[in-house]
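Below, in structure tokens: the form predicted alone, a single chain.
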Amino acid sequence: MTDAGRHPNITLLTMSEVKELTGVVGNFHVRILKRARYVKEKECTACGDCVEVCPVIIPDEFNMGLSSRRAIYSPFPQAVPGAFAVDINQCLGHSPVICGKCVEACKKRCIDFDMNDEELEFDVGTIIVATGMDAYDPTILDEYGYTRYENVVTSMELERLVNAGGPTAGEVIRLTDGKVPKSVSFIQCVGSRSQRRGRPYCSNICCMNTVKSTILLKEHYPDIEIKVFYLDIRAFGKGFEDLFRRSRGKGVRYIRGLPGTIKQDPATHDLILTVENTATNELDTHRTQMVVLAVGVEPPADMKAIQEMLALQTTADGFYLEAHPKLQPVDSASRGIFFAGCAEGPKDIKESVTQASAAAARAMRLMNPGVLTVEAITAEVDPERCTSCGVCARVCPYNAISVDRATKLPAKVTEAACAGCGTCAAECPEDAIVMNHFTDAQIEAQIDAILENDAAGKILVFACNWCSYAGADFAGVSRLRYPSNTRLVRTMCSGRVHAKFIWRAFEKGAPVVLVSGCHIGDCHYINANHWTERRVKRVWNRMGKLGLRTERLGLEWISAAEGVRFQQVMERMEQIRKSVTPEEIAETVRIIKKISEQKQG
């Protein structure tokens, strides 16, 4: 951190938060609120004279409340910048009548209570999101007695106790009597891998953090008795299995099973754990002097605000969703925004450093040329037809379209932000948006060509380029046999499939039509397939009112790896096609043509 602070090309803004972020790749505009430190950074030498006279004593957050700090303080050793800061919410005030002792003690006159918060604005080309993570708060897990028993601590609190710079200078003590415990028990997966309370996912770091802590304790206190209660030890990283064996070799006992309850002996403050040992199928009781809860990690509370600013997508676990888990693991779906560390999911230091290096490299790849190259599949607005209704701006997953409804100016597309999904064109009520290389005329020409001969014998499929079209290709190279009368119309996204394309297909005599795309939550265009689903449901509703069988229009989510699923879906569509009679097709054509004539009339 010190090296970063001294680097001429790096600006560190501490005590700051992002208030607004607008723009697109290559031209992001950031508005930042930098809170007042009330200490002049460049003049403060961190001598500590002000800290000695400050009368306010509060729990130290860095040491997990195991020690105290003053209202004027340094957040942690080696903090950058090295200047102290005033916690203005805890400070008694700078009036000499009330306090002002720190001002009097500071010989360099570094403390300035007239400082105000500042608003800073920057223009940047790319953004790396590294929002980190929070440790799970085990308070809700009352069976472990975290709020009732002082000798039950979290793994984060143990980290501060065993650290040489911690509140006890590296001495691990019981909080009830200040003595070194003769026995310590670790409970794994606290707040992780639970469907009822806590988080359902594995937090990745807990097992090896516990293994490391057991080795440290054994090195400090060779005679200490250590037990680890676990579901399974996930030592999957490089050298992790060797570390696990080293821990067991030092005498650490690993017991498969998690305690159901913890009770305290009121006389000795020892803790009594009741656990079902799944290896022996017996209910065991263990007495220990200290319990360490290996808490999991979870997304920080402010992730939602960043998500809304940057139009990011999150997984079911609450972390940010990458553009592609294999091909673009550090990219977001929005171009020019990258992820590092636990913003994208729980990971250890090595993985975080690796991902940070990758994110920096991806950002430099965009910035070094000085110009941006975009695919020629972006949207264009026809100003003559646009009514400034704002539908396109509302459905765009990338906020790439701006509309001023007050002045009735035509919508504008920012090409650098447009990914070419086509959702805007499919939803535009005036057909005022043209998708380059996937225009309405081009798609309609494909529909007409497919259904020109023997329309009743064809299965017309609208396939998403990234998933269902790739799934069809995978089925082919895997030599999976699906109906040979399948005809695909490729679109960049299922969101491009306009309702009029479906009606045109039925009007041309198509017995069945299938709209296919990425699974919900896995769309390559953030949430474009949500609009596909709504659109198809509207068509189903209309078909029902016209007396047409809704099963003739299919909607399926097929990933690029699901060749077998594509085969199964097409076989099912073929069975539906065979059930459609020539009379039913003719009646469908008659109904749709009649509606078209009424609209034209």
Given for the second form:
Amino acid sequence: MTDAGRHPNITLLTMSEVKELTGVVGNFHVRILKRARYVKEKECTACGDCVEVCPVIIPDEFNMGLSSRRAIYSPFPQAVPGAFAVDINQCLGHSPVICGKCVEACKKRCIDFDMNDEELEFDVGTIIVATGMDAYDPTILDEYGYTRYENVVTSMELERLVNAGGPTAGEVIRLTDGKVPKSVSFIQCVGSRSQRRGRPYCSNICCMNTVKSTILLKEHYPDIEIKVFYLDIRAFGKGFEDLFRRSRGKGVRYIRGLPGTIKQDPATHDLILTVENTATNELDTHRTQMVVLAVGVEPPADMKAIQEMLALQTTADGFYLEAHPKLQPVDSASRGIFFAGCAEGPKDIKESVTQASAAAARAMRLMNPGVLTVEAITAEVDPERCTSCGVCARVCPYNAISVDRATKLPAKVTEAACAGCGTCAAECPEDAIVMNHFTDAQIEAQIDAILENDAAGKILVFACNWCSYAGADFAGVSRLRYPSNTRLVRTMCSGRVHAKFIWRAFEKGAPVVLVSGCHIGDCHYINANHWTERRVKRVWNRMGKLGLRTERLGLEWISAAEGVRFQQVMERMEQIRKSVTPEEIAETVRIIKKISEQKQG
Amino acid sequence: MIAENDHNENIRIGVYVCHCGSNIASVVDCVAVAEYAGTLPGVVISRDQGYTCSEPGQNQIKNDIGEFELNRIVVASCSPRLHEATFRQCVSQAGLNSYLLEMANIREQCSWVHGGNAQEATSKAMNLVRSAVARVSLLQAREETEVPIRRSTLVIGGGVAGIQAALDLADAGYRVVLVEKQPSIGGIMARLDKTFPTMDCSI
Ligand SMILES: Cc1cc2nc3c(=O)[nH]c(=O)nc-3n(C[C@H](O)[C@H](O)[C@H](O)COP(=O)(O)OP(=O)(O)OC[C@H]3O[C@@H](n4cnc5c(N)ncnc54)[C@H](O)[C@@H]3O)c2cc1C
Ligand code: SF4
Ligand code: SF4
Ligand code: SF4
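Next up, can you give the form predicted together with its partner chain of this protein, since the form predicted alone came first?
Starting with the chain above, the whole complex follows.
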């Protein structure tokens, strides 16, 4: 920590938040709000004279409210930077009439109430998001009585109690009587692994944290009786099983099953747990002097701001989504933005540090050459055709296009930001966008070639490079047989599939057409497949109006791992194809031809 | 510049049909596919090869590019997800722009999944080559552009992860801006006393 505070290459900004981010990989521009500390960071020696005179006494959040602090304070003894800070919302006011006692007390004259919030701007090449997690707040889990019984505490609170630098100097005491409890019960999975309340995932750290705490308690108080109620103990990491064994060796009892309710004995403030014994199916009761809720972790409550600013995706559990779960675990889908630590998912310190070093290495790898090559699959606007309608800018998942509708200047693509999904080219109403290496003409030539002979016998499939085409490859590797009349046209993203490609295929006599891509939420281009979905729905709508059977146009999400699904989808498409008669195809061709003639005429 | 087809360009395509040992050739009649490819518009030379990705296979392509003045290449073999990079490098070594290459996937999408019917598999392979030839004729040379990248990083969050990332980068000589919303860095770890699995102090 202190190294980070004094490293010449690190500008450390505390009490600060990112307010705005613009630009792209290689050249991000950030605006940061640094809130006033009212104490000169470089000059304060953390002597504490000011604290003694401050009349404001409030609960100390760092100690989970288990102790108090003043309005001028240092969050904890080893804080970096070490300078004190004024909690301006709690300060009475510095005018000498009201208070200002600290200003007087500070002999070094470091306290400066004229300090203002500062706005700072930086240009950076890459970004690492390491916003961490919050511990789960068990207030809503009423059956555990966290809000009603003082002797029910969370594991985070226990951490502060057991800490030599904490509010009780390391003495674990009951809040009702200030005495060391003779017995403690831990309850696992609080706020985790529940489909009903809290979070559905395993929080990863609370099993081992409890194991650790039981050992610490046993070392402090050898006679203390400890029970741990759990669903299953997840001691999967290096050295974990050893620690678990040590805990049991010290006499800690691990009991399978979570309490249904906790009641307090009003006389003693002891707690009575009712637990179903999974071995006998009977209800057992356990009396204990203190309960520790092993709370899980969750994404930070305020992460939305950063998420939206950086256009990042999250998984269903709310943590950030990596570019690839196995092969790119610290990359985001946006080039130049990386994840480290619990921002990406619950993990312990070792894993957080490992991931942080990986993220740093990935960032260095990108920055080291000093230049960045941009894959030549990028969009380009034809200024002659563009009417500045702004559609492309709206659909681009990477904000790579800017259109100033007021000045009516043609749309502009920032090549370094364009990831090449082709959504803009598929949505532009004026056909003003050329998607290089996947141009309209190139794709149409493939469609025509495929349908040139025996169109009625073919299944035409548009497949995205990352998911459905990869799913077909996987079907191949698995030697899964499917109808041999399937023909794939590869695009980088399903977002590239222009409605006119579909119409063209039907006009050339295709009995069925399938558009396929990554599952919603897994799109390699953030959310470009949302536009695919909307577009296909538009085509269905139109087909319905023209009297064409909508089932002849399929839309399927197939992941890279779903070879079997690819096979099944192809078999289903073949069934539909067989139901399409030559007359139906002829009629379709007639209808579409008529419309395009009318358009031209 | 907007890519437009240069109609005056004389398209000269080479098609290479790979046996992939017996992976493709045991199902698809590669000789017939190569012969068919030779009849397609723009195709100057077409060959079937044992392993196109092998050194002799690649050298053949490179030689042909020089000898027949080829300006487009189609490789009918495995998935582009596997070997597109290989063949892009191959053609660029022979002085051809790497974007003037197209692959027809006649292994994953053909021989491996239509093993039961050699005839259908062969005619599908021909059709896939037909489609690749149509596409390659329209491909344009592309230059990968280079843009400068700043050698500095913004780290958002000063917990143990943010601190570690910042230190690694800073030690390697990169500038770092470390932004923490609280008055001190440290995050959750700063609140812990002893930590598992080693039971040592956290800070
Ligand atoms: C009760 C408990 C006990 C634990 N015990 C252990 C243990 O014994 N051993 C072990 O290995 N692990 C333990 N862990 C896990 C450990 O705490 C985490 O692995 C570690 O803290 C993760 O570090 P991090 O940097 O990813 O996140 P955090 O520690 O959460 O740090 C994130 C930082 O980012 C800041 N931040 C967040 N959002 C913003 C923003 N928008 N702008 C600026 N700053 C922001 C936060 O203020 C915070 O300082 C425990 C966790 C808990 C909850
Ligand atoms: S780590 Fe253990 S206590 Fe935490 S959620 Fe997973 S199983 Fe439950
Ligand atoms: S969608 Fe097309 S017409 Fe509209 S601004 Fe973009 S490029 Fe121009
Ligand atoms: S191709 Fe995709 S990423 Fe590139 S500008 Fe168009 S919509 Fe944006």
